[in-house]
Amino acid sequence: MELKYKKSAADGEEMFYGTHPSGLDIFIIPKKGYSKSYAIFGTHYGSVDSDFIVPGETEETRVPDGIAHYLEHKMFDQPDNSNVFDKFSRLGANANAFTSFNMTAYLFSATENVKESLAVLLDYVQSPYFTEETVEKERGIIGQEIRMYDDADSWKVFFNLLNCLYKNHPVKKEIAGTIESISHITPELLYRCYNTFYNLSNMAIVVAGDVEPGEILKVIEDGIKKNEPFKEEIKRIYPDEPNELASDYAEQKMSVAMPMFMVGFKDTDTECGGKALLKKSLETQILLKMLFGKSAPLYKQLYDDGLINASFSADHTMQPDYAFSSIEGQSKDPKRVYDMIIAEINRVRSEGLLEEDYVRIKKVLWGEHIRTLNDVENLAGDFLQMHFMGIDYFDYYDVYKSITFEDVQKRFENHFVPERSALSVVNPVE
């Protein structure tokens, strides 16, 4: 296959891509005098595909929560009992995978044997091997791990917030799922969900770094193994979300030395991908530096008052079917913190936003990005991320020029509504 070229005319960056007759699409970003080099293979599937039908099939499939992670794990084990970590290890590269809500990656870095690092990845990505022995030794493993995000402070305002947030959509769920879900995944499972999600028409790879994009194309298609593509989407099943809140409040007690808090927005302007999504998204990270940034008035009063530290912050999480803003930190009274968060919202929407806000910070925003083509890591994994959104992230300076005043008042309006915020909190056990 040939590559084709694009070339940002905003920042310089360059990438070569393509999508394979197998279905996996191919990104290729060159950073002459990098020392390191990132490769990310990744499918589109995370924690919330546990309903789906499956192409050519009609009838829906329905699998335990949590075994999108769980095959994520599973993944490392070889039919040859070889050890991958070790494999990437001798090459002088670090490997690591992840699965988030949507998606699941294997990735590594390297300052040298970059290609056959990538060899190793592309192989034992595409090589899966269960057996209900190992399935059932990885059922203590990960009951651990699940154990232990039930004792991590952080995730577990975070989940309490989100099922704050959502009445049915499985964002909600925490990603390992809970130990009753994760009795029920069989090697059959694994291998139906394997078989279904990671078919390379649902798949891409990133490789940034200090590469020739030729030699690296000449190794993901010698890795590529005998695979027929799709040739019709896979159908995820979610259930319908209503606009209105499971509840606006959920506290729980634990081992902490203050409270942690996170405040949450729910995104009700969904259904929609590719620029229209990254519009959306850069506008509301324009409102979140204005409202909550260090620069913003209400950081200075609650940092003032003794009531936030340097905890504070505030994200946004876009997916095409669901998103919210959070702002979350430490704080002797959450509770006040929150109060103190709607009040200026109430003002900024009796009052409105101060245009010289937005000029300033949208240039802030635009240095933010700039900084992050210069990691490689950041670079490629977002790019795969905006992908599987249906973004081109080489459409960002066009879309971010594209931002007017008028589009960020307009999405204040929509999205910042107290009626639609909830407070999770974490308070130290007395």
Given for the second form:
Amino acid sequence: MELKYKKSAADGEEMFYGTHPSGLDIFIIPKKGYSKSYAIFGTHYGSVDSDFIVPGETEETRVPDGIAHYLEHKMFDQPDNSNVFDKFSRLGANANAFTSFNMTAYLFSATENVKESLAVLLDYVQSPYFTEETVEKERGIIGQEIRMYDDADSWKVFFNLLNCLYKNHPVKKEIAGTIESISHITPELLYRCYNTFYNLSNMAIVVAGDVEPGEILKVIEDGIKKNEPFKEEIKRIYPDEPNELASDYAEQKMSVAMPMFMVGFKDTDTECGGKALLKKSLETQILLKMLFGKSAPLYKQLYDDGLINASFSADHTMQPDYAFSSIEGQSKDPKRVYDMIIAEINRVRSEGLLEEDYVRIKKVLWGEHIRTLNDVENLAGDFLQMHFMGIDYFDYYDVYKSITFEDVQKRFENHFVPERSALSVVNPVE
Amino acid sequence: MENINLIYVPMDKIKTTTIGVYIHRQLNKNDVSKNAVLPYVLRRGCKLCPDAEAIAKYLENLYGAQLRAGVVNMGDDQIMRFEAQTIQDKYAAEGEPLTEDLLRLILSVMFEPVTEDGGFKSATVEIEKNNAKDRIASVMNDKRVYAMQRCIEEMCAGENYALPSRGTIEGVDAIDARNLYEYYKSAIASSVIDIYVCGSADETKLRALIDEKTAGMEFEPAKIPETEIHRKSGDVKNVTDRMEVTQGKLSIGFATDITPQSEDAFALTVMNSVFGAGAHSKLFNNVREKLSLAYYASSGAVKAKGMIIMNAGIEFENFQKAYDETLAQLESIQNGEISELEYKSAVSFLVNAYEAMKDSPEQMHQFLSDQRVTGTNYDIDYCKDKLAAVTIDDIVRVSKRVELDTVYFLTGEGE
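Next, give the form predicted together with its partner chain, keeping in mind that what was shown is the form predicted alone.
Time for the whole complex; same chain goes first.
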């Protein structure tokens, strides 16, 4: 196959790309002079995809929560009993995998033997092997992973917030599932999920580093096993999610030194992908910095009153079908912080945003974009995640440039609505 | 002015320039808390930008350049640190001199603090004292890190290295705007200050900016603090803490008599790689994969102190099993049970990690300051060669000098 080429004049990045007849999307990003190369092979399949219709079938398939993550762990067992980590280790490559809400990814970084390591990556992710015995063995390990999260305050404050924001959407469920839900996972169910979501037409691979694109393409083409691409989409079934929240407050007690909080704003402008989604995300990031960043009046007030410390930060999470903004930190009085955030939102709703702040903060976003291009791991990882949302990262500059102050004002009106906000708190045990 | 060193590392392939300021102080009980508060007070305002809001706006105008204050212990060297980063000038809309403007701010933060009545501003100092106390208290939030810190604290009890870089509550309480300012004046004049710049910059211009700002200042002779390695004394220490947690955290400290300057330091690094550093290691493959006791089980070498610290998250009742298996794995190395694969993987894991540092300005600062603290002055390629030259016999030989020192367990309230 032939690869296409494009270059972004604004940030100097270039890329070779194309879709293989098997359905696999391939992206190669050359980074001249880099010591490290990185490859990430992912499927558009995460913890929210427990309810779906396999292409060609009519019946709905419902699988236990946490299965995408369990499957990720079990991909490391091979039919010939070989150990995947051994193969990478022998080559000096550093391998890993992760599962998020919407994607599962297998990856490695290496400073030598990149092509050999890439062949190993392609081979093992296309070689499922699940038996009663190997599936059973993993329950103890994943059980400890779940327990580790049970003691992680930042994890709990986050999921408790999601359970306030969402009544039905599966994003509110923990990625690894529960000790109970994973007890129902069997080899048959793993194969069913694998054969659906690991069809190459639902997958993509990104390679970034000082590589020769032609050579990398050859390794990928040679490594692709027989695959019949799906002719239709996998139908993912998500329950209807109302605009209203499930609850506006959650509290949990844990062994922490001082209260932790997370304030969320549910985004109801959903059902968009591609450039529209990227634009919405950039507008929201600008707003979060204007409202809650270190130069914002609210930040100064909270900091000088001793209500927040340097851990205070704001973020926006987006997918085509759900999105939310979150503001988190530590405080001796989270409810007071929440009240002050809402008061500030109401003040800005009546007095308006300042254009000079917008102009300054928009520059900050450009700096952040340039920074993400520095590290091959961040770059390839972000690229893949955006690809699964229908976003081409090479559109960044055009979308960024198209944003106006009016867009940001409108976005503020629509998104920062006090009725769609919630507070999650983790308090210290007495 | 020979206290201040500018170390420029050209890195044209990346799109940012990173500036790291490392102020080296001897770790001791008297100053530990002052060092833990001082950089955060300085970060709140200077002659160029009188308050935090002005600094924030200045940085935002540099396309969101970052400036972080911090403090870290490397061996018995407590380092007050400023890490700053900006995109390279050529990515700015009008090619503005971002790196120079960023350095201007850093120099003003370091040398031109805001003062009142012969001290720092007391409102600022009070807020930053409270924040420092929050950081001290919050160590317990991350149970994995907490268990390892408690292990080190118990292991090095009575030594300076047991002092946490974040300081102590009593130490912070004793600080006021005036005594902190007095300390600042003496510390800034009597410390080795290394300024690393990684990326793309005009070295001559940066040097001129530094010279201009420090002209007329008086400096006293300074040197990098010396670090003693930890030596085991007496019996193995066993310590258990209880907290309301669902998972137990095991951390085991091992002592060696291997100094970072000795040739055997490379063998110790490879030995630790075989033992617990990564998915190729004995701890991962046995404690996790074979026995399914843990999701993570690993070890790290604290080279400056000649120590190895192991850690794992386990069920409370599996303490003995995990402990026995950890010791059994060390023993197997001491008995020479190292396969060709384990050996090769351990070496190439490290060689790969060292080579990858060349892409990361932050890791480069870290590597270079490591060399300063231990006085070794190696470069990355030299370390790679030395690590690759370590043999299985070397690993077995140094492993016999690894001794069990402290066993720490964080368990549940009811256990």
